[in-house]
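What follows is a single chain, given as structure tokens, in the form predicted on its own.
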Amino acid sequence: MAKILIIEDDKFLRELMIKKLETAGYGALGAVDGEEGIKKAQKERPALILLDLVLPGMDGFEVLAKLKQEKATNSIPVVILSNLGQQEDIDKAAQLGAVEYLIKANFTPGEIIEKIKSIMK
């Protein structure tokens, strides 16, 4: 079973996902914040990684661009899901090595999970 990794501070957002991705088939994750979702995701090798850019303490960007310097860690596509919908925000993921940009008030969680299979095939 895939592992999904959420690294969002919105606990309703992440619970909810959580249970969606489960749904789906998936093995699902939560991580409240930047550090820790680092640490889940070294830990656990998740298959995709679900970020939000806006975190308490160091930002989603940042935690992608730590990510993608890890060895263990590089490799994982990182989906991010942000409320931030500015061209220079999404420029910026791309840039970092996110391999999709996902607005959360453009998608329903149906979507997202839509969106999540058709990057895991």
Second form
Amino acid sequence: MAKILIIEDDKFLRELMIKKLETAGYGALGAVDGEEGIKKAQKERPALILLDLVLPGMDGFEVLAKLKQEKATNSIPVVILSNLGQQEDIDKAAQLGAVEYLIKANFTPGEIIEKIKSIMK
Amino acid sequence: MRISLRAFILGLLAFFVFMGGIFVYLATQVFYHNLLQSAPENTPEELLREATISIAIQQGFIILTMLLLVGGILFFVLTAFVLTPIRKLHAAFEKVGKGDFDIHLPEGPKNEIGDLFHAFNDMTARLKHVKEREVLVNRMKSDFLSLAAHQLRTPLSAIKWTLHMLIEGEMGKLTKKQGEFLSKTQTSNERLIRIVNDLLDVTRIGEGQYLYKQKLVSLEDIVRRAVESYQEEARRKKLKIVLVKPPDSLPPVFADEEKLQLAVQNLISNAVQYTRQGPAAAIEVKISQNANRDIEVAVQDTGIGIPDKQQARVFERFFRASNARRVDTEGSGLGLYLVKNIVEAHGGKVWFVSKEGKGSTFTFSLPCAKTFPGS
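In place of the form predicted on its own, the structure of the form predicted together with its partner chain is requested.
Expanding to the full complex; the earlier chain stays at the top.
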């Protein structure tokens, strides 16, 4: 069972996503902020990371840069799942090595799962 | 400029005085020379006459010099106290005209010019204040809009995700009625998300931050997807969207796919929203290539149309026609504003034909990619 880590500060969204991932047959892990997310990524080695950009403390871009710097985590595909959606945010995330950029309000949980499936294939 | 002018006037004055001095000296020389020359043989009468003429010439020269001097001084005074301040004021007004309010004129003594400068300074101070306020208000407005939009999207996402999971039965089985109600809630929620997205886009356009990421795309695919995404909503209103396209595939366009899709969706959304069901109701989306080889997309409906008097304002931000507001209270008045901005940013044109109560046809054209160098 592939493990997926979701780094999201909004409790409700995090719980919904965890539930959706579990229903779809994945092992889901949650992290409230960047520090916890990086720690869990290093320890648990998830198959994919869903990353929010607006986070308390370290922001999502910093988290992404850190994940890509570390040997232990730099091969894990990172999907940005955020409500920021300006072209410069999208470009910056791509430049830092994110594989996909999804705006939360524009995707249903089902569509997000489809994206995850196609990336992990 | 001012200094060189003053130096020129002073030079001119010195020149007048110098020339005057030479005239006086020469005149005196001529007078004495004549007097000495004529002295031995001339009669006293002749001598007197000669002397009178010489004195008259000398006096003439002196008067002329005085006149030139007075003229020069007058010119200097006029320049220093009237012309120069007016020139200063003129330059200052030119700056104001160009939007630079950071000017302060030296007010000097309390006279007409001083008062004028004082009034001018009051005016620029006020203009500067208004301008600063305007900049501040605009920044606050766009900060507020984008903050509100971002903050709104998070709870809207939570509602969207919950509704989807409920409707798909992931939280337990629903009755038919529950499902129907949740579907309606979902439609409202999607509408709200669209409005928030539109507001964000409009804010970015206002800030010049609406960036386009262009590549070669098929406008046909974009139109087909947009039609498909509204087919369900149209079906609920017992309408059908018909897509008409040429038998051969059209050349690609150089465009931002996502934004162009939004433009097409906005046109179709309006057509669906403002067309009432009925035997004659029809929505047609037609894609074709015109005589200039530009690709044209036309969205034709049999809806409420736009009143003649309001047609000029259709593409304005936040504008909604009076009959549209009666049919549907929820629109944001941003859809067509976005369409126009997006189409024009791609080097295209958008126009419409409409008759109140009969329907509207909105058409836009985009140059096909062959006309772009390097594509």
